[in-house]
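Here's a solo chain for you in structure tokens, the form predicted alone.
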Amino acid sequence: MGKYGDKSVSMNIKGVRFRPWRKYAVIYRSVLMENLQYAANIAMGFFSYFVFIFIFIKLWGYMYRTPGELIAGYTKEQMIWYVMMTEMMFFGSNAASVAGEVARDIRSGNIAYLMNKPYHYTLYILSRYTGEWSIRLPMYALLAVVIGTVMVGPLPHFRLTAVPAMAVCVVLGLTIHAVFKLCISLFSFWIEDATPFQWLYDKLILVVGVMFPVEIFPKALQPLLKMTPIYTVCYGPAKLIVDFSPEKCLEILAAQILYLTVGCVLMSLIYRKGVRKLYVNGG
């Protein structure tokens, strides 16, 4: 077995033999079908994003006096179809299970059971995460669209053939936003709470990315704002559903992979300092 908990080794389910990626396929499976039989308790949620797409419907409606008026380079439909898209991938991601889980995990100790595991526990996490948010989101992306098309009308110049590269960003932005939610929520190796950072993580994402596009900040700050993680998480795959171009969603793709990939590295790391910390603490 690995040092860290990443055994190379295959494993043996129900009498199965599995090669070291399908068992997180396996995690991912049994948390999805998990989550299928308490899928009316995911709607409970719908309430509240109603309430609060029909809150920023009513401040756009009020916002744009003149038909045809453009704020920051978008019309009224799609300021409102981005906020939209935006929040469902807030509410159907669920990611503050991650942190959640993390950092119970550490603060109770059962991290030195589960890195024990012939899985990664980082992996296992996202497995999990990414089981959850398989039936959430598809949930929520129908209640937005439903919303969409009856209060606003249907997004004007949606181009139905790029909706596939359009998925592909929004499951990397997810992805994205686990692996750093889930590198904060690692810091409780060190600290007895990294609650007040995901908070203020979490508050960056939703002010700047979740509510408002990037265009509508000051021209100063939008170059800066690109080069955080709000660009890959939120911004730019709500951009590409309501503004689509080739050309922007190269950009996005490439700006996706090398943030993901920085992050699954600082991840990796931070998870290996954590876990030689536990050792020589006698764990």
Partner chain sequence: MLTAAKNQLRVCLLSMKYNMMREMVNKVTFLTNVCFMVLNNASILVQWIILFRLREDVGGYTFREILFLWGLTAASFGLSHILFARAFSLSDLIIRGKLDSYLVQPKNVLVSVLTSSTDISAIGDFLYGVALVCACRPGVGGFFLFLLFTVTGTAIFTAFALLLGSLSFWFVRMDILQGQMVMGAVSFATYPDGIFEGISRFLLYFIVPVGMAVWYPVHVIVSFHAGMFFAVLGYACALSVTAVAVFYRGLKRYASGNLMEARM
Given for the second form:
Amino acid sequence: MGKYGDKSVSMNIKGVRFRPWRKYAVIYRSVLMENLQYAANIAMGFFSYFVFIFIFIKLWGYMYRTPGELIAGYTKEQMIWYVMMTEMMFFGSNAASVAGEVARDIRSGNIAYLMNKPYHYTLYILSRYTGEWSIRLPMYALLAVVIGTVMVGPLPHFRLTAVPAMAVCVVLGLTIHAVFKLCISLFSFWIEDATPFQWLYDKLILVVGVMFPVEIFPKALQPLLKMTPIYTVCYGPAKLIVDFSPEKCLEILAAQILYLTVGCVLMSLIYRKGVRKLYVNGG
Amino acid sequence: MLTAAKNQLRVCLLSMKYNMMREMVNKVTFLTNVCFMVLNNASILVQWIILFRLREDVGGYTFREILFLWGLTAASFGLSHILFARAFSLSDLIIRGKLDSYLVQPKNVLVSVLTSSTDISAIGDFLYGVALVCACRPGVGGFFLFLLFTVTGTAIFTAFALLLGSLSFWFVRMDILQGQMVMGAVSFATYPDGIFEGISRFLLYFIVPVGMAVWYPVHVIVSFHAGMFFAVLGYACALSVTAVAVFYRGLKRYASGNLMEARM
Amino acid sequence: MQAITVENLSKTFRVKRKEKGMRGSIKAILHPQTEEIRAVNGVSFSVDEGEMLAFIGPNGAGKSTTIKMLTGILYPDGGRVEVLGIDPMKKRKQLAYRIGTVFGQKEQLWTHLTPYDNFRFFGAIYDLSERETEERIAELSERFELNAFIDTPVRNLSLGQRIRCEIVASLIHKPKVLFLDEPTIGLDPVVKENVRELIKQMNREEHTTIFLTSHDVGDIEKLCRRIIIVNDGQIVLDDSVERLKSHYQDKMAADVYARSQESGMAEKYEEAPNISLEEILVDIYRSEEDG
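Structure of the form predicted in complex with its partner chain, given the form predicted alone:
Once more the chain from above appears, this time first in line as the rest of the complex follows.
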């Protein structure tokens, strides 16, 4: 059953069990089935992932001069695993395709048909997104573990018991990332092409979150960086995997829930404003 | 022969002009696309500033050499996507059987196809590359070398994409792989060759054409080396000829209808 | 003089066969199985210069494959093709200068440009000088009444105006033969009529040979005197539309007569009902299916 199906909120209206989450579970499941057929295509994406990781293995191999050296508090293995984990999240979620879909729907006017269906459009998109990463993420996780153990070496002090907590943080991170990207896509109600803003957001995340852990930046910048979505979207979850501690986990979870709430409120606000504009001006 | 070439050129220029006009229908979108691409590229400098804080050289490159590397990659990648954007989505064209409309025109099929679209954000890449190199004050000679190597780099990137795309005449799944291989090559091209050694270094020089497109040229710009210089020119020509030959071999297969499975 | 000669033309496609599901995919990789499909199988016909021919048949009968071989997009496996005395396989480019193609479902115009700019582009493709192009555009836009919208970007034109521009664009270089693949698909009746008028006019004034495929009976009836019906890659009928009709009319009459004889009501012989071309085609396609 789908993710939402299990936890579906049940209400009793005149004796009929009314479950508003059910439809999203069905959407999720159909995308899941669809994507299962494309598993081979997804696997082709492994190539890009491998190239990226390969470059970083070589790069950090050059930067660390002596074995056991620490850079910004990370060993070489931790540093490479950090990149592998953040990249796994982005390759494994493909938020870009979902965001692109939203932008296209708005630009082509297709949204008028999707809007009039009895579901909330943004939740519909998020269900589809969840269906996509449910297939992709495990595939990339497996790939990362294989590359990591073969080419990098196992993580020091890795605790298998902490995996469920890490998984929760990763999933929350992916969802927050998608919510922010959707917000940017929703700008398409006002501007013709929102993709340049997506590039900037992506690059911000890439440069200051994916490639390096926050500790590598100048001390003065670090508190500032921890306030940005980067902390909840990639630094947090990846740091947790590389160097787990229960206190950090709670701290990250709290920040993620806060961010998710804010992001969702923002998303529905922008969406509502955009739709109103659509009604006024027509498609 | 000469008039045929002249006529072909006239069609190409018109085609490019019309492509540009299409992209510039909305001026605001056009400008934001170009400007944001520049910003987008510039943000990567953060990575290098961080890395150079840790060590004085990365893979034997100084910061200035990294800027050359980036400038050349961005300019070559940009120019190839401005002029020959279709080479990079050739697979799609072949698999969907969209070559038909080029085949009924009395013009060179490959040239018509390659120049049939453009990518405006690539203008941002190109401008960024040129600006970056100018900022390093390469001197007149260095700048001309940079321009020349932008041309060879453009030829190499385009030929590489054309070669991979042409494989779609035989293998259906190439559409995904084409994009990935090209982007993979570009990723390698933005890192110094000094960090790779052994087999990976060999592969990057001879199979994935990064060494000849970017690394050798950077070495030549920094300090001239005749052997490397001619190796780059030779490699660019050889790869282009190979790519064109493979495309035409594939086109014969297309005309014999053996791709019907994909087209039906 | 013959514009198109086709002798014993054949084309076979090899199609990979794949069973459903994951297992099928794996099997297809390990033991690829191919199946031969005879798309065109021994087709012969010829078209006179200035003739308007309807080349029709059910979906998948081999119409498009034939057109592709006539224009040099596909190479035949067997047989001989000559269009305007040129072998399309050997001299595709040379042939391209002398023929025009309109594919109803595929647009060849740049939608962000005006028809005028588009025509100039096609002028350049066919090596016309600036002056020749200008003159030809003036002539065509006058004759086909494009002047009202010649400076409006194509994307702002109605579907009917657009298809008229599509056709005019393919006429810039005065082709001797025009291949029209479903030119009226998706158009409203008035526009259809317009397009047909345009084609007829061109045939009359420039003596252009028209090779038309269409599912629209109106196109066939209003434009073509001759009709070739293909099915399963073979020609099942090559006759004038008129004779086809009268032949069917006779057949119907005979049927009615025979039936009335059987039922013993010979004296109550009725006139056979008028049969339309549409009904005739349905009958032919169906009987082919059964056979």
